[in-house]
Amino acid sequence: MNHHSALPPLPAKADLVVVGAGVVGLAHAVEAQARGCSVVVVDAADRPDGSTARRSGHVAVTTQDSTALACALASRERWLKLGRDAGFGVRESGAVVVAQHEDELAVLDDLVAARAGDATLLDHRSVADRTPVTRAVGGAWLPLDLRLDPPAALAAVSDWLGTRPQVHVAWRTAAQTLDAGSGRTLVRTSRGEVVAKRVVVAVGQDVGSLCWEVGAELTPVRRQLLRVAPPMPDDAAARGRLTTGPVVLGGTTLLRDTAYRHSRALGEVRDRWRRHRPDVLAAEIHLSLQARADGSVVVGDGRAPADVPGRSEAVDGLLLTAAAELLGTGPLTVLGRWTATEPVRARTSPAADPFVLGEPLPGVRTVNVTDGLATTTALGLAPRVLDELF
C-alpha cells in the first residue's frame, strides 16, 4: 500500500521550490511568497526536527562579522515581524558575555569599540545586575540578541505559510531526483513530481544525497546539549535574573565567534586556555546558558569526537563543569540530553563566512549555513540567495 497516497496531491508547477524545512528552507520560502512567487515546500519529515529545532534558539546578531553580521541583522528584523505574522514568541532579551579573567575583558572592549552603539562595556557589579553570575571582572552587554523557542518558532512558520495564497508546504515528502531542462526543473519526489522555475536546496548536511559534489564540501558535527534543572533554587532574585533576562555567554565563546577575531588580546585567551585547559579547547566547548519558562536552563554546546560513537560523557561534564563555575553553583542535575548535527565546511579559513552556496544545475541552489549560525543568519540570507536565482 502507498502510505503517501492518502496526502493531498502536490500542484503540478510552481515559482519555487524548497527542499527542505529547517530554518534555512523556511526562511527561502517566506521571503519567495513575500515576493509574489507561488512555492512548494518539501520535507521528509512529518514534523520540523532538523539541527535546528535542536539548538537553543539564540539569535547571536553582535558576534557575527561581516557578511554574516549583515545577514544577522536583518534576520533580527524579520524575526521580530514574523513572530508577529505567524504567532509565536521572540524574546528582546539581549545577551551578556561575562569576562572572567582580564583578557577576556580586553576582547570585549574592543568589540564594543568596533560595534559602536551596539554593544556596552560592564564591570562587574553591572554583570551581577543582569545575570546571576556574581563571580566576574565584567563582560559585555548585547542588546540586538533575541530568544525564541526553534521547535514552537519552526512549527508556526510552516503553519503560516499553509495558509498563505500559492504555498504549499508538504511534510513526509522526501526530494528523489532533480532534472534540469527547458528552463525549468523537473523536481521528483515521493508523491509526485513538480515543474519549477528555480529550486532551493537546504538540507544541511544531507545535500550530497542530491548533490553530491556540494556534500563534499561539507563535514557533518555533532554539537552535545544539556537541559538542566533550575539552578539556585534557594535564590529567586538570581533564578529570575535567569529565566527572564539575558542570555548568558561564557568566555570560551571569545574562541568561536568571528567578530572577536580581530582583537589582538584574543590570542592571550586562546593561550590561557591552552596551558589550563586544553581539554576545553578539544571540545570546543562555546559555553551558552538560556532559560526555559520552567526555569530550567539549556546548557550548550560541545563538539562530540567524531572517533567516539553515540554521545561523549566526557563532553556532557566539561559543559556541566563550566555552567556551575560560571554560576557559582553545586553540580547540576540534568533533565535531558540531545545532540544537533551541522554541517561545517570540509576546507576552510579563519576568513572564510559561514555561507556554502552551490549551483549543482542551471536554475537550483544549494544553500548551507554552517556553524549552527542558521537561525541567526537566514532570514537575512534567504534575500540575497532569491535576488540572484530570479
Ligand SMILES: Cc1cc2nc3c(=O)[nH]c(=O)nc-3n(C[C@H](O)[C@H](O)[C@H](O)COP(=O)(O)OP(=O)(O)OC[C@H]3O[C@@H](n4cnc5c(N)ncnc54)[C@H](O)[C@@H]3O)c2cc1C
The other form holds:
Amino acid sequence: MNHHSALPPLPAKADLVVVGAGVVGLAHAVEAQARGCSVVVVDAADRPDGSTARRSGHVAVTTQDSTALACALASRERWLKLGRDAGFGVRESGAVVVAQHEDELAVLDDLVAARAGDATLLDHRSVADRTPVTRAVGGAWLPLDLRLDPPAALAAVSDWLGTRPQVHVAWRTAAQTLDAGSGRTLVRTSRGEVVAKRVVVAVGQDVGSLCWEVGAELTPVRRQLLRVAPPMPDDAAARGRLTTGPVVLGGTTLLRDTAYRHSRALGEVRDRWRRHRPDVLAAEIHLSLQARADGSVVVGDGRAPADVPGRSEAVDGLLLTAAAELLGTGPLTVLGRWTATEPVRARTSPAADPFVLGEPLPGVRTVNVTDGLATTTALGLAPRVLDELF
Ligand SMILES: Cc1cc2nc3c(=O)[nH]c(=O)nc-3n(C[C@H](O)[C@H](O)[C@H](O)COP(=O)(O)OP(=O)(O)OC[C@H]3O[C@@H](n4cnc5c(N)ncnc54)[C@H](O)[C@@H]3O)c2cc1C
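Switching forms now, from the form predicted on its own to the form predicted together with the named molecule, please provide the structure.
What follows is the entire complex, opening with the chain shown before.
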C-alpha cells in the first residue's frame, strides 16, 4: 500500500504554493492567507522538524540594522498577534546585553543613542536587578525583544493555518520539480501536482536541490548549542530572574550583531578579543542565555570548525567558560548538546542584509534568511516578498 494514501489529496491549484514549513515558509503562508489568497504549503518532513525547530527562539529586534531592523520591528508585532491567534506563548521578555568591560559599555552607549527610546543604558546595579549577573560593568536593556519556543510555535502556526479557509498544509510531501508554463508554475511533489500562480521556496539549507544558483551563494555552517542544569543552586532569586526574565547576552554578541557596526568603540572591543582571546573570535562565540521553564538554560552558540566532524569539544568548552564567567558560578552541568546547521553567504559583505532571495523562474522566489535571524525577521520579510511577487 502506498503510505501516502491516508493523506488527503492536494488541491489541484493555488494562488500561492509554499515549499518548506519552517519559520520562513510559514511566515509567507500566514501573510498570503491574510491577503485572501488560496495557499498550499508542502513540507517533506512529517512534522515541524526543520532547522527552525532546533533553534533558540529569540526575536532579537533591537540589535539589527537597516532592512533587517525594519523587518524585525514588523515581525515583532506579527509574532504577538500570531501568538494570540494561533494560541502559543510569545513572551515580551526583552533582553539585557551585559558589558563586562568599559569598551563594551561604550559600544552599548552608542547603540542607546542610535535607538532613542528602544534601548536604555544600565549601570551594574540595574543589570543585577534584571538578571543573575552581579559582576557587570553595566549593560543595555532592550525592551522590544521577544522569546518564544520554536517547536511549539511552529506546530501551533501550522495547525492554525490548517483551520483557515483556502489553506492546505501538507506534511510528508516533498517538492521535486518546478516547471514554468502559461504564466503559472507546475509544482510536482511526491503526492501529485499543484498549479500555482506564485511559488515561494523556503527550504533553508536545501535550496540548492531546487535552485542550484541560490544554493551556490550559500554555504552551510554548523553552530553548537548546549543546555545546562539550573545554575546557582543556592540562589533561587537569581535563578528566578533568569527563568522569567530577559534573554541575557554576553559582550561577544557585539561582534556579530549588526546594530553595533556603526560604533567607533567596536574596534577596541574587537582588538581586545584579538589580543587576548583569538580562540573566542575564531569560534564566533555569540553568548546568549535563555532559561527554559524547568530552569535549565540554553547556552548559544559557537561555530563548529569545518574540519572537525561532529562537535568540537573546544567550542563547547569556550561556551561553558563564557557562560560560567558571566553568571559568576562554578562549572556548569551539561544536560544536552546539539548542533544546528544554517546557510550563510558563501562570500560575505559587511553591508549585506541577511536576506538571500532568488528568482529561478518567473513567479517563483527562493527565500533564505542567514545569520541566525529567521525567527527575528521572517514575519516582517514575507509582506515585502509577497508585495513584489503578486
Ligand atoms: C544555533 C542557531 C541559533 C539560532 N537562534 C535563532 C534565534 O534565537 N532567533 C532567530 O531569529 N533565529 C535563530 N536562528 C536562525 C533560524 O532559526 C534559522 O535560520 C531558521 O530556522 C531557518 O528557517 P527556514 O524556514 O529558512 O528553514 P528550516 O527551518 O530548515 O525549514 C525548511 C523546511 O523545508 C523543508 N524542505 C526541504 N526541502 C524540501 C522539499 N524539497 N520539499 C518540501 N519541503 C522541503 C524541510 O523539511 C524544512 O521543514 C538560529 C540559528 C542557529 C544556527
